[in-house]
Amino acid sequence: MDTFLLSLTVLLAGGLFALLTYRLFSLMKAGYIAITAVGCLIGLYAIATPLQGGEIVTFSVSWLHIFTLSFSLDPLSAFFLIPIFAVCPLAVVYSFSYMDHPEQQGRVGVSFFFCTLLIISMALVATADNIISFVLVWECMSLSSFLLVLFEYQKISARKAGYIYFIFTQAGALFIFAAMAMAYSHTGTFDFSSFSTIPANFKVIIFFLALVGFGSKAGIFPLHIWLPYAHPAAPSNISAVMSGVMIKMGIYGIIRLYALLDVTELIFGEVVLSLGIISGILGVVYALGKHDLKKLLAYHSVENIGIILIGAGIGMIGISSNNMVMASFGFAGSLLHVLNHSIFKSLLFLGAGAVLQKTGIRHIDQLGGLMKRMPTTGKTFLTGSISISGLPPFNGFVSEFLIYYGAFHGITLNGSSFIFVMLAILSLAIIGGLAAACFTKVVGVVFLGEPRTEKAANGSEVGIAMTAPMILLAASCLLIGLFPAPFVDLAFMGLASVKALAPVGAEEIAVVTANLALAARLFLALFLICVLLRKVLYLRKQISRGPTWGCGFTQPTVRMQYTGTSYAMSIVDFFRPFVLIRTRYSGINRIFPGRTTYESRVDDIAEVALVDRIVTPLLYLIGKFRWIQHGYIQLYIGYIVVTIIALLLFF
């Protein structure tokens, strides 16, 4: 634990360094990045022993002479610390060029400091070992991320995104606190270790209260509404950390609470699996309908949280059915997808940030032709796109295959379990297909074809400080895909904290991972053979460069290219009424028609329902009491006196 605490101390020193030296802008950035990288490397070293099944180390300190803040480092904590200490430093390195705004040196220094607080608080959330320490660091994590979203606070959209995120994160925290309070009322202690003694009927209430709170942080449908606002509003390096790492703390909370309560009833798995299916399918459908690149990626976070929950749901159903192979592979796939998603989603957000920095455009239909102008960004973004689509030979395929493997072992179950398992398999197939369609759209419209605007035509590659983290993340996607065995073993080791889970044979795990590795290497070999064959066939031929082929048109213009809407709308339309499509078409109403316009928009039904059913009526009701606010301080004092008298009468 001393090494882990040392890593947090070094990280905090990096944040304070940025805060104190912001006037020396270049020195501040270089020093902050170096110190943060060292702190994260120490953190990775600290979790090596717990991950390998070593002794669980603990640390506690008295707080306010009343409470005890207790932390422990067990296999599950250590696994969730991997993305924190591995992905965050890459996002920090990326910020060296991305946040190169000397005119905003103070704001950048503050942003670095809160980014450090976010990293530290996430690490402490994963290691918190009692109620007090958990709720304290959970709030630190929420508040630091809220302040990071407000980096461009002068923009109305950033403030709106910050407020929406704040409301959702605090509402979720209330549910978590309620669950913790109920647990304390039945155990009389703040220690997590006593949760298993809670009566069974209260365990159900506690779990589902916490599920709402953790689900709000993770972005489970319909509690995901803050994601499409907060991720686009935040700087891309922060979006990468929030989407790739922070929302996994919600998943950690769900799995940790499930393990602490030591429950085996079927209802837990069925509910978690159902939420996963809904989040996965609707998340990717909404992503298909979005034109804003970062908003589209935010909806893919909802989709991948759905995949993670499907794996966890299969694991819970496996435990309740005493099918340990199904349970182990479901949970292991879920955990490995946590790690994989942190890698490829961070990569995609960093790629989107590079595009945004060089073009100033987030609308995909205004981009195009960037593969030639930003080759490194384009190729690494393509790698992330294939990975998130769950295709070999990259890492997304490995974790999704483990979930499939666990689900297929559940086909022998009877009753509702069989139905849920079949729904999970079908959903995974649908999600994978839709994700591939969505990223075909993104890569095709943003990086291929001809530039649709002058800004896109003037795009150029970003510097090494931004491309290096993207290359490392893309290489990690390929590395896990080609050599999955150690990473799959890490996921199974992380499950050692789930007591209800009996270990499966190491031989079966080795056979599965060996076959996965073989399949990935065959795919890669086939690809390389095709590339080599193309080189050989064109060896003695003259190759000339020209505009993108125009499908037979001799003088094509950029307006003749497919747009994101024209590509995806037929797929999105299939999912009505679960998506709300609004179109506006000016039409042709003259013999010699003038300029016609067509506009389409895909709205989130959860957001529409929230606005129409809750926010609007609430604002109307509050508006009726506006007369109370009149500006007379005497009457305000009168309100306070009346309120105190009323409270004294009732209590």
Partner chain sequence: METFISLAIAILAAPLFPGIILKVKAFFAGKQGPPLFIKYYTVAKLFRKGSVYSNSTSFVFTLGPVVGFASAFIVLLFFPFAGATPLFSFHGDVIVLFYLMGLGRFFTVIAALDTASPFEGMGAAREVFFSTLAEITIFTVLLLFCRMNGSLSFAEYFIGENPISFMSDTGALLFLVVFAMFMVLLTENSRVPVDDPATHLELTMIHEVMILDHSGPDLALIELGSFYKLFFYSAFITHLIYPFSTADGIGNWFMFYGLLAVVYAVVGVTESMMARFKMDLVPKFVLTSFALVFFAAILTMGVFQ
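Please supply the corresponding structure for the form predicted together with the partner chain (the preceding block corresponds to the form predicted on its own).
The following holds one chain only.
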């Protein structure tokens, strides 16, 4: 624990350094990055021992003389600390160039400070060991990220995004507090360890209350509405941290609470699995329908949270039906996907940030041809795209395979469990296919083909401080894909904290990972042979260049290219009525038609339902009470007096 606390102290020092020296802009950035990197490295060193099953270290301090804040570092915490300490420093390095706004040095300094606070509070969330410390650091995490979203607070859209995020995160926190309070009322102590003694029917209520709260942080459909607002509004390095790492704290909360409550009823797994399926499929469908690059990536977070929950749901159903192979592989796949998603999603957000910085465009239909202009960004983004589509030989496939493996072990179950497992497998297949569809769209429209606008044509590669983190992340995608064994082992070690889980034989894990590695390497070898073969075939051949075959059309323009909208429309259309597609067409109505316009947009049903069914009626209802607010101070005092008297009379 000492090393862990040391790393947090170093991180905090880095944040304070940024806050104090912002006037020396370059020095501040360099110093901040160096200190943060050192702090994160110490943190990674600190979690090495608990991950290897070493003894669980704890730390506690009394606060306000009444409360004890206690923290412990067990394998599950340690596993969730890996993305925090591994991905955050890369995003911080990236910000050296990305946040290069000397004219806003104060604001950048403050942003760096809150980024540090976010990292520290996430690390503390993952280690909190009682109710008080958990809710305290949870709030710190929410508030610091809220302030980070507000970086461009002079823009109305950024403020709106910030408010939406604030409402969702605080409403979610309210549910978590309610769950914790209910737990406290039954145990009479703040300790997490006594959660298992709560009566069974209250466990259900506590779990589902907290699930709403954690779900709103993780971005479970339909509580994901803040994600597509907050991620595009925040600077890309912050989006990478928030989407890659922070939303996983919601997943941590769900798995941790499940482990603490020590429950085996089927309902938990079934609900979590269903939420995972809904989030996964609808997340990717909306991602297909969206054409703002960062918004689209935000929806992919919803999708990947869905995959993670499908894994967790398979695990929970496995525990309920005492099928430990299914349970272990489901949970392990879920945990590994947490790590994998943090890698490729932050990679993709960093890539999107690079595109944004060089072109100033977020709408994919205005981009194009960037692979030639930004080769490193393009190649790393392509790597991330393949990984997030869950295709071998990259890392996304490894975790999805573990989930499949667990799910197929549950296929012999009977009754409703079989239906759930079947749905899980099918939805994983659908999600995989649609994710591939979506990322062929993104890569094809943004990076390939011809640039659709002047700005896209003038794009150029970003600096080394931005490309280096992307290259590192892309390399880890391939590394985990080709050498899955140590990472799969990490995930299984992280599971040691889930007590209901009997460990599955190390041999089976070794065989599965060895087979995965074999297939990935075999494919890579075959691919390299084919590349070589192709080289041989093209020896001494005439190779010429010309225009693209226009199918007889001789005057092609770049505007004729297929756009992201047209590419995805038939798929999105297939998913009606779960998506709302609104089109506006001016029509051709005269003999010499004027300018015609066509507009289509895909609206999120969750958001529309929230606005139409909850917010609008609520505003109407509250509007009826507007006469109470009249602005006369003496009458307000009168309200207070009357209230106090009334309370005194009745209580």
